[in-house]
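What follows is a single chain, given as C-alpha cells, in the form predicted alone.
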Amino acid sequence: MIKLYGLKLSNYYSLVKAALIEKELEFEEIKAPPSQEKESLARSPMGKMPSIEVDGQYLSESFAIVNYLEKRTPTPALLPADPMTAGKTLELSCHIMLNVELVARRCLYAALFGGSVSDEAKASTREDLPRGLQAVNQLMTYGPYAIGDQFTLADLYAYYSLGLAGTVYRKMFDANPLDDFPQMQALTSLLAERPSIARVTAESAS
C-alpha cells in the first residue's frame, strides 16, 4: 500500500491525494509535518511535503509523485494520449506553479501566519501574479477542463495552486484576482465538484 506523507493544509498534499483518488489506489494517510529531522529529510531531501513511500522506498515532490502514478496505473489517464496535447498539459501545469503560485508565495507568511513581508515582494506579487494568470488563461482551452474533454493533471493543479494563489492575494490586496477571468472561475467552481477533489476538501475540513 502506497503511505501519503505531510499535511492535509498543504495543497500540494491535497493535490496528490486527489490523484491518488482518480487512480483509485488503495493509500495510508501519514501526519508528517515539514521538518528538518532525520526521519523527514529521508523522506524529502528538503523536508518538505507530501512524500509518498512505497515498498520502501521514497518519492517526493508533487509533479514526480503523480507521474509515477501515471506509471503506474496508466488509466484513468491523467496525462491525454497525444504527444502534443500531453505536452501542453504539463506546459500548463509548470506555469500555473512557476508564474502563479510561487509568485503568491512571496506573501505566504505575511497573508496566512501573520508574519512580515518587504513593500518589494508585496509590490512585485501584486504586478507578477495578474501577468502570470494572463499567460495562465492563454493556455487554457476550456473544453470544458483546463486542456480539453478530458480531467488531467493540468486540472489538479489548476483547482489547488491557483486556489492558494487566490486566497493570498485575497489576504493581502482584498481583491480576487480571477476577477478577469470568468471562464477560470468557472473551471475552478467544475472542479470544485469533481468526486475526488470533493473528498479531498470534506476530509480536510473533518
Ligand SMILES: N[C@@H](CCC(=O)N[C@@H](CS)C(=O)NCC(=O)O)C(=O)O
The other form holds:
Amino acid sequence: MIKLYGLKLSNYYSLVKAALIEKELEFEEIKAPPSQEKESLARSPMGKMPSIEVDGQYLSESFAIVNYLEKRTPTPALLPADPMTAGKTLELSCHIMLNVELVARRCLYAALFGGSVSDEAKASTREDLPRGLQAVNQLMTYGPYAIGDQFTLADLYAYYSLGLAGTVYRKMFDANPLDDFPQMQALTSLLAERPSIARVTAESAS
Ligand SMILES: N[C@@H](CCC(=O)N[C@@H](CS)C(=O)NCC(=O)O)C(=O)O
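Same protein, different condition: the form predicted alone was shown, now please give the form predicted together with the named molecule.
Zooming out: every chain and molecule, the one shown earlier first.
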C-alpha cells in the first residue's frame, strides 16, 4: 500500500492525492507537516510535503511522484500516448510550476499567513505572474482540458496552482489575474467537478 505523507492543506499534497485517486490506487494518508527533522528529511530532502513511501522507499517532488504513478499504473493514463502531445503536457506542467506557482509563492506567506515580503519580491510578483499566466494560456488548448480532450497531469497542475496563484495575487494586489483569461477560469470550474478533485476538496476539511 502506498503511504502519502503531508498535510491536506497543501496544494501539492492534494495534487498527488488526486492522482492516486485517478489511478484507483490504494493509499494511506499520514499526517506529516514539513520539517527539518531527520525523519522528514529522509522522506523529502528539503523537508517539504508531499512525499510517498512504497515498500520502504521514499519519493518526494509531486512531479516525480506523478510520473512514478504513471509508470507504475499506466491506465487510466495521465499522459497522452502521442509523444509530442505528452511532451506538450509536460511542457505546460513545467510552465505552470515554474512561472505561475513558484512566482506566486514569493508572496504566499505575506498573502495568507500574515508574513512579510520585500518590496522587491512584491513588485517582481506583480510583474511576473501575469507573464506566467500568459505563457500558460498560450500553451493550453482548452479542448476542453488543458491539453486536448484527455484529462492529464497538466490539469492537476493547472487546478492546484492556478487557484493558489489567483488567491495570492488577489490578496496582494486586489485584482484577479485570471480575469484576462476566461478560458482558464472555465477550465478551473470544469476541473473542480472532476470526481477525484471533488473528493480531495471534500476531504480537505476533515
Ligand atoms: N516542488 C515541490 C514543492 C513542494 C512544496 O513546496 N510544498 C510546500 C507545501 S505546499 C512545503 O512543504 N512547504 C514547506 C517548506 O517550504 O518548508 C513539489 O512539487 O512537491
